[in-house]
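Below sits a lone chain in structure tokens, taken as the form predicted on its own.
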Amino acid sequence: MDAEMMRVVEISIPGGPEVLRFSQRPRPKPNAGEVLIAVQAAGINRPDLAQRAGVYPPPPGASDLPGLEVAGHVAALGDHVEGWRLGDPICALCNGGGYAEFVTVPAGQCLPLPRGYSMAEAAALPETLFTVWGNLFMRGRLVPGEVVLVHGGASGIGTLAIQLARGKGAHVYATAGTAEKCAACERIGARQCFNYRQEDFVSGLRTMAPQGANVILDMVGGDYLPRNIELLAEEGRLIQIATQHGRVGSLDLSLLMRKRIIVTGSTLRPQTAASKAAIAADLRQRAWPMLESGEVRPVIQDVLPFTAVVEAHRRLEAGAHVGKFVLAVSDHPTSQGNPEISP
């Protein structure tokens, strides 16, 4: 391959995992304020699946390639970038383009690898960690001693949210869809995880915390909205970060007013570089010590070779996993994978 070219995974047309294909593109060059990263590992997230399906287009100016988080080494620096040197190990929240051998990222969205972390572990952090931290702590203002319910507790976001909330002194509960997933949530710090296929999480949590939840982190939406409002304590906060059951739900406004509930939420990708940099700065100061101490660790279901990206998307879509899937973009001798598409 030409030294100025790189391998990438493109979305050939909107559709299922099979529409992903390998291609070659010129290596990007960092603009002022950007870092060029030689990617060794890339995290896979549900927004990648939504973009591939054609329902989550990248914002203006972002790469059309999927991939929102990477880890690797600094390969080049744009003008006016300080604090990084060539060769530094780095992880970053991308605006897109992570499924590639090189990607440019605004410097404010880059963070050092936590001490003791592999590239795969670090690549599983940024998109999930920015989402959890920006919503649960910065937007939701979760404080020690409060009760928090994490829906989708066995997901990449859920597993980090449980650990971070527990580490900050909250009483953490979760929901998941199987006994095995519930057990995994409890192993990493949930006081109890409710199997939503078999029990009502509203009555279940109220037996543990009669006043209800102070904060609910929800990625489900739809029919969960009225149940979340019912479960929230006075002055409770509902934080919406996805809508897997739909964007519309019924809301009892009188109950919201009586309890003085705040309903908020956010999506990460459309936020400004300044907003993402503010989250990164807060993470480095307040969350990185928890990561480096081992108090919080990303849960990784599997690390697959770059050539198995189709398989990785299929497995994430199937939903039988706990935690994250990661692509090893560089050579990964410990994983054989299933090369369903040829590089």
Ligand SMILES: NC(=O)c1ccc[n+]([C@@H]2O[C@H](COP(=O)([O-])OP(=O)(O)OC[C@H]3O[C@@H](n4cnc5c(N)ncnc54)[C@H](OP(=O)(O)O)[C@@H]3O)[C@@H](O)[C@H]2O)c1
The other form holds:
Amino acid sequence: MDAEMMRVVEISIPGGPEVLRFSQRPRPKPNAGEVLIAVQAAGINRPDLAQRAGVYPPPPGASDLPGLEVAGHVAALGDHVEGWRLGDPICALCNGGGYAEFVTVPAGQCLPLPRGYSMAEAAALPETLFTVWGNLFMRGRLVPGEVVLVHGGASGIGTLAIQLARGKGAHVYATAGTAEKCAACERIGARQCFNYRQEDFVSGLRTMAPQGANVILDMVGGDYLPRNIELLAEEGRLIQIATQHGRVGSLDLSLLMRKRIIVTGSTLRPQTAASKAAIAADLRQRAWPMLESGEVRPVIQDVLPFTAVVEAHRRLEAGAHVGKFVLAVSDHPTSQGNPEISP
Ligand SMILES: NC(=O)c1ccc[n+]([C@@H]2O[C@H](COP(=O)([O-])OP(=O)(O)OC[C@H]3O[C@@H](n4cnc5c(N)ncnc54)[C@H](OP(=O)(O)O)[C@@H]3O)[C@@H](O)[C@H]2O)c1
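The form predicted on its own done, now the form predicted in complex with the named molecule:
Complete assembly follows, chain above in first position.
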């Protein structure tokens, strides 16, 4: 392959995992304020599946290639980038384009590889970490001693949320859909995980914490909205980060007023570079020590070769996993060849 070219995974047409195709594209060049990363590992997230299916288009100006988080080495620097040198190990929140051998990222969204981390572990961090941190702590203002409920506790997002919240001194509860997933959530720090297929999380959590939850991190939505509102304590905060059960739910406004509840939420990708950089700065100062001490560690279900991207999407979609899937993109930034994708 031409040294100026790189292997990428494209979404050929909107659809199932089989629409992912390897292709070649010119290596991107960093603009002012950007870092070019030679990607070694790329994390996979549920939003990638939504983008592939055609229901979560990239924001204007972002790469059309999937991939929101990577780890690798600094391969080039745009003008006015300070604090990084060629060859530095790095991980980054991408605006897209992470399923590729090279990607350009605004410098403010780059962070050093946490000490002691492999490339695969570091690649599993940015999308989940920025999302959890920005929502639980910056938006939700979770503080030590508060009760937090993490729905979808066994997901990539959930496994990190449980550990970070526990590390910050919160009393953490979770929901998940199987006994095995519940056990995994309890192993990483949930006081109790409710199997939502078998028990009512509202009454379950009230048995443990009669005042209810101070904060709920919810990726379910729809019919969970009234139950979340019922479960929140006075001055409670509901933080919505996805709507797997639907975008619309019924809200009892009198309960909202009586308990002085705040309903909020966010999606990470459309936020400005400045807002992502502000989260990154907070992470570097306050989360990196927790990552490097081992108090918090990403849970990785599997690391698959780059060529197994279709299988990785199938497995994430099937939903039997705990934590994250990561693609091992390249050991050598200039790796040659253009393999077929394995099914
Ligand atoms: N707002 C943002 O900026 C942002 C950023 C990244 C991701 N997200 C969203 O966050 C969610 C997690 O992302 P991910 O990449 O970590 O995906 P993931 O690992 O595939 O997780 C999806 C999780 O949803 C859980 N779930 C589905 N229905 C549930 C229910 N009724 N009650 C409790 N849990 C339920 C599943 O758990 P069970 O199998 O146990 O049901 C699964 O663990 C996704 O919905 C994603 O779109 C949002």
